[in-house]
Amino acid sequence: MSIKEIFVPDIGSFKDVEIIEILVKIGDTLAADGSIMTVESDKAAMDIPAPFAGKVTELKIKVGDKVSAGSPMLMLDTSGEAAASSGAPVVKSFTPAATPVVANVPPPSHPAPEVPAHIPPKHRPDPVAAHAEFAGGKPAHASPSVRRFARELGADLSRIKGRGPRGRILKEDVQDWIKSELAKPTGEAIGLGFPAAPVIDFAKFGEIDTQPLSRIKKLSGANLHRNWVSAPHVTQFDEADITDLEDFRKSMLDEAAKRGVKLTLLAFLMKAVVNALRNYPSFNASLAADGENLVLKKYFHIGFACDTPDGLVVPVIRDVNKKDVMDIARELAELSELARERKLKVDAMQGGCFTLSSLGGIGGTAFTPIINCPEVAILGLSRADWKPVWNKASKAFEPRLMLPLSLSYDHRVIDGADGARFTSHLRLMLSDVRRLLL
């Protein structure tokens, strides 16, 4: 057995460069000039090759270490049996045989050793390069710059087929692979790894009937799936005391009827939401496409989920901050009617800042609404119910009409504390109708 300590060779003017990847482990066999590790400076990344063929017996490095020329890397068994087990020809040291490797690390000012001229061109090692492994173990090649590019994009080199010479992976190959992953329609897209849904013949279990999805359900289904997967949802639950608000709404019904308006609770909720959006601007925003900026909106266009025979649509009422509850109630009725008659124009469903989804007329105590991206939040409303609430002043329980609130928000933009503050602000607005006039 012949054990030799291997040092970092001459790497030019680079000093204290960081190890970003170790390409071998104890027990691996290395061919001469096989890559040991990848180091990265502020200018470039490079692979450090082995000067001999042999078997790795000890590692003296780890990811994150800083190394320079002469730093110890590993111990290598260069005996004939160990080298032969690698399946690669043993290439002797490019230093004189009598000179121990440990003692003769050339200083950085010396030129790096050249590849011996007697090696035929077809056996010459590739230039210092990154080596990824396919699942089957077949080596694929990529330059350090391509390896770095792939790391920045989160691309898996082992899944990319190179189109360069001898299967080398090019930058264009990485770009094309990323595009193909993003174009996948389901959870097979990059980073998700969902298996394809199995195709099942349900008829073999009993009688079935197949009905096509409506166009609206097809479109909204794709959007809902994208929104649910792309935005990390958190849902904040709360309750608002709307006893006084509901009494006020009922007292205004006759006046509203004279003006041809059906005054619903939703109109008041829209005014309350605008008040909350003004106090918490991050809810009236959208995340920029680059993911690095937040677009804060100075307008207040509020969408509302509308149930139609063909599926869910979301009309938008513009400039809610400039309208009173009667005007809002009128537009709610008009847009709902157009939606049910399939006469809603496309621009009437665009430009929303925030969405309300009310299931109060149907039932339920709470639910988790899906954000209508690129908005960052949506408020779900369930059925209001009478509950006993403790009154500190009278020291007794009183019946109060409580409205369940379900606020879903994009956690990339909104923290949990702000989510709780937003619903608390809404509770305050809805508990005292006078506040909505401020």
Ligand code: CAO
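Numbering follows the first chain given and starts at 1. Note that the structure is a prediction, hence the values are computed from the model and not measured. Only the largest set of C-alpha atoms that superpose within 1.5 Å between the two forms is called the rigid core. What changes on going to the form predicted in complex with the named molecule:
- When the rigid core is held fixed, the Cα atom of N391 travels less than 2 angstroms between these two forms.
- Remark: with the core as the superposition reference, the CA shift of P51 between these two forms reaches 2 Å or more.
- The rigid-core alignment places the CA of G311 less than 2 Å apart between these two forms.
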Given for the second form:
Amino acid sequence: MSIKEIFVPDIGSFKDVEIIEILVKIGDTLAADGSIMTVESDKAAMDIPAPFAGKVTELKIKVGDKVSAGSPMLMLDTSGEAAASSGAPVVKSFTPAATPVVANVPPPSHPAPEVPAHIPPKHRPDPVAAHAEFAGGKPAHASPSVRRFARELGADLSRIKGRGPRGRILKEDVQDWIKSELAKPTGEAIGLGFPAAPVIDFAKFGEIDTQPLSRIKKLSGANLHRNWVSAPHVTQFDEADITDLEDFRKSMLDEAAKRGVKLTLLAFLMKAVVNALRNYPSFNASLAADGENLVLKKYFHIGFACDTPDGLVVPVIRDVNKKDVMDIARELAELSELARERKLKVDAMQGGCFTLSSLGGIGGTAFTPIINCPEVAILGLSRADWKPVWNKASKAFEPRLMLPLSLSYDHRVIDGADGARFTSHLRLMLSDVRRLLL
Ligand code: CAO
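Can I have the other form now, the form predicted in complex with the named molecule, not the form predicted on its own?
Expanding to the full complex; the earlier chain stays at the top.
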């Protein structure tokens, strides 16, 4: 065993400074340069490092003591075994130097605190990093080891309330802050400052059954929430007369069935949407990540929301412009089946330009679909219904099959007028599908 007494090294102008935190206890194994304690003058705090690796056998200090260079700190067993167990090399001859000094008192306009001359440049404080921890002119009060700890975890000291003496931020304060941040709703992460949802014990009010959310629900839930709060949504409602389209579709059902295809309304909607996207290119676009540019796409990959037992997925049909209605209907059925059997590959859900969300098979008159960002618009379809529509020419009401359209768009990219133009264009296409050939 080789026991050495360890003294406070040369700490420059720091004299009779108070020990505010002891970072080791008897039995701890220290690496060379590992922090032993934090001292604080009226201007700054400083960690005092160990000159050697070793095991602490005795402490000669306590919080509140005043120390200067040469004051005894602790006894260290620097024998090979003890030092080796720290995993750090044993330093034979070492001139100790204190770790970074960080201001904890002056406001940002004041000069940086004096740094002891002997501290090597690489150990000197980075003035930018130090000032980054000032919030509203009020400095964060924390020891270098706590600052280092906070930096490693990405914690913002200026937002943490210290519970140590004189409001000093302790390691536990940083840990508690990280925990509370992680527990907050995701809106907080993008700076919306939502208050945390109250935690309610529902069992107090009656019988309950708690079930885990499916993986898809958890993933899509987070994305839907982000899209809803990050893109300013506007929903344009409209109705398209699909009486003739439905007649045509029905007349084609047998022929389609012979080709093994279930010819659905959605396949026609895909074609009509591509036609509208060609006419209104800003709908076939995404905002560039820098928010400075609009990326206009020359391809037409259309996604469709598919309801599966595990939750919502959005398969994408590629190059809809190059496919006929039969091919699209076939692909719609194949992708829906894969989705419901959980066999959809990830790339079959990527690259979409625009999404269709059809609730027509279920019911409803209108809804506000959430944009599948980074796309900028989504078209919701509700149940088509027979309605009396005024015919100007015959001056009479006629029964017409009307399809409700709900177009949500990102108002950062698309203006209200274009939203209305887009649904008007769709109405025109759907009321006379021969136009899709033009
Ligand atoms: N109006 C009236 N009837 C409609 C209709 C509409 N808008 N859309 C479909 N139908 C009819 C179909 O013609 C079909 O009738 P038959 O069985 O008599 O032929 C029936 O409703 C069922 O259609 P479907 O829903 O199975 O087929 P689809 O091609 O229309 O839709 C799919 C496929 C995958 C979009 C659908 O099954 C689905 O999952 N929809 C849910 C999407 C969803 O959850 N969206 C909400 C997302 S939140 O934004």
